Structure formats: structure tokens, C-alpha cells
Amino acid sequence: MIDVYTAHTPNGIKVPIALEELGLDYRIITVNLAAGEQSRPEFLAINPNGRIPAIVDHQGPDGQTVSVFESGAILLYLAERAGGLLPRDPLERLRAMEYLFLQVAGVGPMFGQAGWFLRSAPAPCAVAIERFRGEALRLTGVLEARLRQQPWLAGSEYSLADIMNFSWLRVAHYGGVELARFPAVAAWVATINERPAVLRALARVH
């Protein structure tokens, strides 16, 4: 069984569709954040950088509990402790890891930045809504010039990219991005919203 600490926000739904798609047993547990459990020492404990999601699976390697905090780390071990989510075809799997760390590194940080500026600053501050919002618009330029090509993102298959990045994008008006603008990116989204495995997972998050 895999506990999962996590709550309904563009990074906390990625595990739950990841462990709906692999098969996985899991427990939610809904972390307040409004109520800052994010911060109890109890949390820390597991994750020290205060942030969901986390898990803690109580089958880990060798039999033994072990906590992983990330969401990028915790897709990643998923796939490989289940064997699924990432491309047997090397060049695949290295274009998943690539929009993986794409996400990580750019699109969940300049999403969630733009949407913070444009919704809860406590005064406006039109050079950070220019800069984070001009760089949310890149990268979902980068992605659409990706999904004109290809299906997914990794290539032929679905994969963890798909899964990173989707939960981002299925709430780009967030950071000031209008979907119609990238009709690739657009029908990415709506076909991933429609698999059995995130419509599981979005009904458990809460």
C-alpha cells in the first residue's frame, strides 16, 4: 500500500493519475493546506521541503518503508518500481525525461508564479505578470510545436511527461494562458481528461 499526502492542485493530482494508470494500491490522505499541515512536523518528517504531494510506500525496495517527496522523483520511482509510464524505445524514453524536467523546471514554476501575480498579490505588479505570464505562453508554445509532431509528448506513447505536464495545462487560464490559442495542446488535454485512469484519479482527490 502507498500513502499518498496530497491535495487537489495542478501538482497534487499527477501521483494519484500516475498510480490510477500503473495500478496501483494506494490511500489518500488530504493534506489542509489552508490550515498549513503542510508544515506540522509530522509532514516534514516526510517531506522536509514542506510541499505536497508525498508518499510513503510501505513496500518500498527490499521490503523496507520509504518516503519519497517530489512529484517529479515519486512519478519517476513509480514507473520504475511498476515497470510502466516510461518507453521501452531509448530515444522515447529520453524525450520523456526531457519533458519531464521541462515541466519541473519550467512549466509548473512559471505557471504557478504567473497565476500567483495575477490572482493573489497583494498589489499588482505588471513586470512579474509580464515575465511569468510571457514565459507560461512560451512553454506552451514549446509543448504545441511537440504535439503537432507527435501524440504525446515522449513520441508514440503515453508516458510520465504526458502526466507532469497535463496537470498543468488542464488549468492553463491559471497562469493567463488561453488554450485556444494551441489547438495541439488543446486536444492533448481534452483526450488525457478523458482517460479512465485520470477521471478515476480526479474523483479521489479532493
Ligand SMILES: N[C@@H](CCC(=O)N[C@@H](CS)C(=O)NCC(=O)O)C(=O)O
Given for the second form:
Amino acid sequence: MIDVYTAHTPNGIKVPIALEELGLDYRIITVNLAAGEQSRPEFLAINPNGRIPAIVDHQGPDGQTVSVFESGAILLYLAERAGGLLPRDPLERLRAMEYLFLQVAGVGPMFGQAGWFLRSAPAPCAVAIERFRGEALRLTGVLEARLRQQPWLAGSEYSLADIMNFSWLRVAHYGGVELARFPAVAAWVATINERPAVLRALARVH
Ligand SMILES: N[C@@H](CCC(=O)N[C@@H](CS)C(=O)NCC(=O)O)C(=O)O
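Please supply the corresponding structure for the form predicted in complex with the ligand (the preceding block corresponds to the form predicted alone).
Next comes the full complex, this chain leading.
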């Protein structure tokens, strides 16, 4: 059994989706972000960075209990544990890694900051909105170019790279990005939205 500490946010839905796709048993433990539960000592013992998602796998390496934080690390751990969501073809595997790290280092931070400055900043800051929304738009263009060439980010196969990026692009409007301008990304989001594993995962995360 895998305990998933999470909430219904772009980063928070990735792990349940991956677990559903891989057919692994898991239990959701909702972290109330508004109440600051991510900063409590018992949660910091699992993720010293104080962010969701994090997991505790009670059947980790050598049967030991292990905790993992950072969504990219968690999805790689789960993919290797279950033997899925990572292409076997070496070139496609490499592409999956590229788009996984593009999400972690680019798409997530840029959309996150764009959304914060657009919606939550205590005072308007036009230069920050221009910078972060501009980067979110540019990165969506990178995904658009890839998805015009290939059905999935790794290439021919759905992978953890799609789950990572989908989780942000399905709420692209949060970062001020209209998907009508990016038809290949919009079609890819719509396709992933209908996957049974995605529907099951979204119904379980609150
Ligand atoms: N790079 C991290 C980002 C995690 C993250 O920022 N999670 C947000 C929710 S989407 C969070 O926990 N926010 C709580 C806070 O800011 O205090 C990952 O991919 O796991």
C-alpha cells in the first residue's frame, strides 16, 4: 500500500493519475494547504520542502518503508517500481525524460508564478505578469510544436511526461494561457482528460 499525501492541485493530481495508470494500490491522505498542514512537523518529516505531493511506500526497496517527495521523483520511482509509463525504446525514454524535466523546471514554475501574480499577489505587478505569462505561453508553444509531430510527448507512447505536463496544461487558463491558440495541446489535453485512469484519479483527490 502506498500513502499519497496530496490535494486537488496541478502538482497534486499527478501521483494519483500515475498510480491509477500503473494499477497500484494507494490511499489518499488529503493535506489541507489552506490550513498550512504542509508546514507541520509530521509532514516535514516526509517532505522537508513542505509541498505536496509526497508518498510513503510501505513496500519500498528491500521491503522497507520509504518516503519520496517531488512529483518528478515520485513518478520515476513508481514507473520503475511497476514497470510502466516509461518507454522501453531508449530514444523515446530519453524524450520522456526531457519533457518530464521541462515540466519540473519550466512549465510548473512558470505557470505557477503567472497564476499567483495574476490572481493572488497582494499588489498588481505588471512586469512579473508579463514575464511569467510570457514564459508560460512560450513553453506551451514548445509542447505545441512537439505534439504537432508526435501523438505523445515521448513519441509514440503515453508516458509519465504526458501526466506531468497534462496536470498543468489542463488548467492553462490559471496561468493566463488560452489553449484555443494551441490546437495540438488542446486536443492532447482533451484525450488525456477522458482516460479512465485519469477520471478515477480525479474522483479520488479532494
Ligand atoms: N516541484 C514540486 C512542486 C510542489 C508544489 O509546489 N506543490 C504545491 C501545490 S501545487 C504546494 O504544495 N503548495 C503549498 C504551499 O505553497 O505552501 C513538485 O513537483 O512536487
